[in-house]
Structure formats: structure tokens, C-alpha cells
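There is one chain below, alone, in C-alpha cells, taken in the form predicted alone.
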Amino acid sequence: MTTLAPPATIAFIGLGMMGKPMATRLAAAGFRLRLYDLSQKAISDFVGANPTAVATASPKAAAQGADAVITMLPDGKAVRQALIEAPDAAQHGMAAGTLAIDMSSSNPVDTQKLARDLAAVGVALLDAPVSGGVKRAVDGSLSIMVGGNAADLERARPAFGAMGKTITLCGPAGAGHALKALNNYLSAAGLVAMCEALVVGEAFGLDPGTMVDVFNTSTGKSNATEVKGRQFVVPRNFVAGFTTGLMAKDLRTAGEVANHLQLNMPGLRQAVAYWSDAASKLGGSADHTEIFRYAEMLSDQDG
């Protein structure tokens, strides 16, 4: 089996907000890229900036001759379509022994089925979602949560190393996607708690910047207070680079996992409802730090 070290060939499917900088890191590391995206402009812009990359017209064409196929798509349904269900799906271009790597945020139960379906045609799957947002995608310091076989992770480690700083094997197929969804539940809950604290504090007359500084030297410290408070919420610029709609989707995924396991998780259920309503009110494309605006909206309601 080929180790994914430069100059191995990687088919990269999905050049969105996260996929583009991740693929750029791979190109800069010396990997040969074969690209596919529904947006021809996204492909042509990428090739213009990275002339060694090859544009293709379908997932099948991207996968032909590739040692691995990486997907970075909106959800697991889009991944399944690109890899096995579309008439021009990647599996029709993948040779036995090719490694499929889904770096999207997908439903882990669906990922388990996808892994079985790909194994039937001789293709191993790693689910490898990421955390860190656009900034860490650009500088190559993402946290990568991997589900799958340990030997396949070792094959992929050089490619992961070009995109991320922390690479963790979380368990078998689906484990990476499960942990990503649960991580985002914690992240979302912490962000809401900080924003509600800021709304109450400001109403009382406290300075929001001072509040965040105190949180960061006290027991209220969290990723939200350290990374998002002073940078995006206090100045109200809301440019963290991850949407409210995607956060709501990840929370729904976490909720679906709990439901699949027949676990009653009221806090998680409440978070799903909170963020789903926020996405409806703010718009799914709103930055997820704009949840502060949603907290302000709720504070103005009676009761």
C-alpha cells in the first residue's frame, strides 16, 4: 500500500471555505492534486494559484490514478454521492487499495455503512474531520480526529501532517465523526454561555472586554473566551469563519448519535433547538459567533 508522502497523488473533492486552504497546504507540501468541485470557478481559481494541480470534470476523473481521495463536503450525503452513488462517483475511478478519506463533518452511523460499502470494492475509509476553523486550516495547525484502521492512519499521516498539528486515532470507522460532533457540542455550549454572560453583564454596566479578560484568568475560561471573546464577539466583527448553519448541523448530528444509542440527553437536545432556531433567525450563512446577536434577541423578549 502506498504511503501518502509527497509526491503521491491525491484527489481532493470540495474546495469550499475549509477545503481550499487544506488543499493549498497539500499542494505546498509537494503532493500532486487532482481536483473536483461543483463550482468550476473554485477549481479554476485554485489551479490559477497552484498550477501543478489538475482540474477534472467529475469525482471519477479526479480519482483516476490517485493514491487517495479526500472529500471535504457539506455533509455525509454529499460525501456518499461523490464517492459511491453518483454515476460518475469516485469509486469508478479508484483502484483497489486506494484510500478514501472523508474530512467532512458527517453522521458517524452513515460513515460506518460507507466504510462497509467501500471495503466491498477494496477501498479503505478513514473519517478524519477537523477542528480549528479557517485560520488553522490556512496555517496547517488543524486538529484531526481519525476513525478507522491504525495502519491506514499511518499511510495517511504525511498528508495529515501537511494540514494539521494534532492527529488522533479515535477508534474504528465513524469514531472521528462522532468525536467531532461531540466536540462541537461542547464548543457551541461554551460559546452560548459566554454570550449570555456578556449580555447580562453589559446590561448591568460591565465592560465586555474586561469581562472576557476576567473569564480568561478565572474558572470560566474556555475556547470561547480565549479564542472568540476579544477577537470576534467584543468588537462585534463576527468573522471567525464558521457558519451558524454548520454548527447547527453538527449539533443535529450529535443529537442523532444520542438518539441512535437511545440516550436521553436534555442539554444536547436543548442545544440543537437553540442553534437551529438561531440559524433560522440569523440565516445559516451567519458567522457562528453571531450567536451573540441571537442571545441579545432573546434577552429582549418578554418572559
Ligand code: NAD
Contents of the next structure:
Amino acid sequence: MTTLAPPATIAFIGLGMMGKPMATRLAAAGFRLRLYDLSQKAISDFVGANPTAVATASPKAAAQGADAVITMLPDGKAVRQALIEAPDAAQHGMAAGTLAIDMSSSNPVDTQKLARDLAAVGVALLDAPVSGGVKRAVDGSLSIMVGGNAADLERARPAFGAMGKTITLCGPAGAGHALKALNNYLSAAGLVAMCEALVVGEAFGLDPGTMVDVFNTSTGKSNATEVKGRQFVVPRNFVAGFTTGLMAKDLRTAGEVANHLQLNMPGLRQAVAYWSDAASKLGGSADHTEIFRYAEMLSDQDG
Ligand code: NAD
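The form predicted together with this ligand, contrasted with the form predicted alone above:
Full complex below, order starting with the chain above.
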């Protein structure tokens, strides 16, 4: 079992808002990259900026000769397609002993099954979703939540170190994905709370910037108030780089985990419904900070 240290070869599948800066960090650290994305433009833009990276035409082709395959795709269904289900899936190009690392925010119950299916063909899977958004993907300071085997995490540690600052082994397969979905429940709830507070406060005559500044020096402080209030919500630029559709998916995942465990979580259920409706009203590709506009819309309808 070789350690995944530069100049090892990594197949990187999914060069979107997060995958692009994460793969850029790997290239800068000296890893050799083999790339695949459904979007030809995403691949050619990346190769244009990182000429040593190799463009490929399928997950299978990307995986050929790679020491590890990293996926950074919208959800676990896309990951399963790319790794094992598509006719040209990565598993057909992976040698036994290759490491699969899913850094997407996938459903942990699906991940447990994926780990079993990949183990049957001699491939170990780590789930390694991330938190921190585009900004921390760019500067390599993501929080990485790992599920899987401790020895496999040690193999992958140099690659994780190029992309993240905090690397936590959360438990066996699926544990990282479970923790990520639950983290995003907290993140989404904090954002909605801040947005509703801003709508009410503005109607009362308070200045939104002043409100955020006071939250940040008071007990209302959260990730939303610290890194989304002054930056994206108060100026109404809504450019955080994470979509409402993906946040709604993460909430649904957290809800599915609770249901799978037969746990009744009314607050979580409400958050799932809130974000799913927001994604349909705002459009799934709207930035998740536009939930402020949704809070304004609801205040008009219901108030
Ligand atoms: P994105 O939509 O910007 O990028 C996804 C990329 O995957 C796109 O380039 C798309 O063309 C490609 N793709 C989709 N299906 C594919 C397939 N079957 N095969 C190959 N390529 C495919 O999404 P993102 O914002 O980069 O998020 C990726 C994952 O990371 C999601 O699971 C998301 O929930 C999670 N995440 C996002 C953020 C963020 O701030 N954007 C933060 C943490 C985690």
C-alpha cells in the first residue's frame, strides 16, 4: 500500500465550484492529475491553467494508472455512476489497491453500500466531505471529515494536507458523510435564523450592518454572522459559491439519516421543507445566501 504523496497520480472527477480549487491545490503540491468532468469546458479551463494535468474522456480513462480516484460531484448518485455504474465507470480502470475517495457531500447510507461494493473489487473507499466553502478550498484550509479505515486515511493524508487544515477521522465508512450532512443542518439553521432576524430588524428600523456587527460580538454569533452577513447578505451580492439546491440536498440527506434511524426530529423536518421550497422558488442554482430573499418573500406573504 503506497502513500499518496507527490508525485503520485490522482484521478480527479468533478471540477466545479469546489473541485476546481481543490484539484488546483493538489497540482500545486506536485501531484499528477488525470481529470474528468461531464463539462468539457471545466476540463479545458483547468488544463489551460495547469498544463501538467491530463484531460481524459471518461471516469475509466481518468482512473487508468492512477493511485487514487477522488470524486467531487453533486451527490452520491453521481458518485456511484462515476465510480461503478456507468459503462465507462472508474472501477473498470482502477487496479486493485487503488484508493477511492469521495469528497462530495453524499448520503452516508448509500456510502456504506458503495464501500461494500468497491471492497468486492479490491478498492478501499474513504468518504471525505469538506466544509469551509470555496474560499477555504482556494487557500487549502478546508475541514475534512473522514469515514473509513484509519490506515487508508494515513495513506491519503498528504493529499488531504494539500487541501485541508483540519482532518478528522469520524468513524467507519459513511461517518464523514453523516457528520457533514448534520453540520450543514446547523449551518443552514444558523443562516435562516440570521436572515429572519435581519428582516425583522430592518422592518423595525435597525441597520442590517450594525445588526451583524453586534451579533458578532454577542451570543448570536455563528458562521452565518461571521462569514456570510457582511460579506454576502448585507450587500446583497449573494456570491458565496454554494447553491441553494445543494444545501437543500444536504438537508434532505440529514433528514433521511434521521428517518433511517427512526428518529423523530421536527426541527430538522421543518428545515428540510423550508430549504426544498426555497430551492424551488429561488431556483436550485441560486446562491444559498439568497435564502435571505426567500425570508423576505415569506415575510411579505405571511406577514
Ligand atoms: P458544482 O455543481 O459547482 O460542481 C459539480 C461538478 O461535477 C460540475 O463541474 C459538473 O459538471 C460535474 N459533474 C456532475 N455530474 C457529473 C458526473 N456524473 N460525472 C462527472 N462530472 C459530473 O458543485 P460544487 O459546489 O463544487 O459541490 C460539489 C460537492 O461538494 C457537492 O456534493 C456539494 O454539496 C459539496 N460542497 C460544496 C461546497 C460549496 O461551497 N460549493 C462546500 C462544501 C461541500
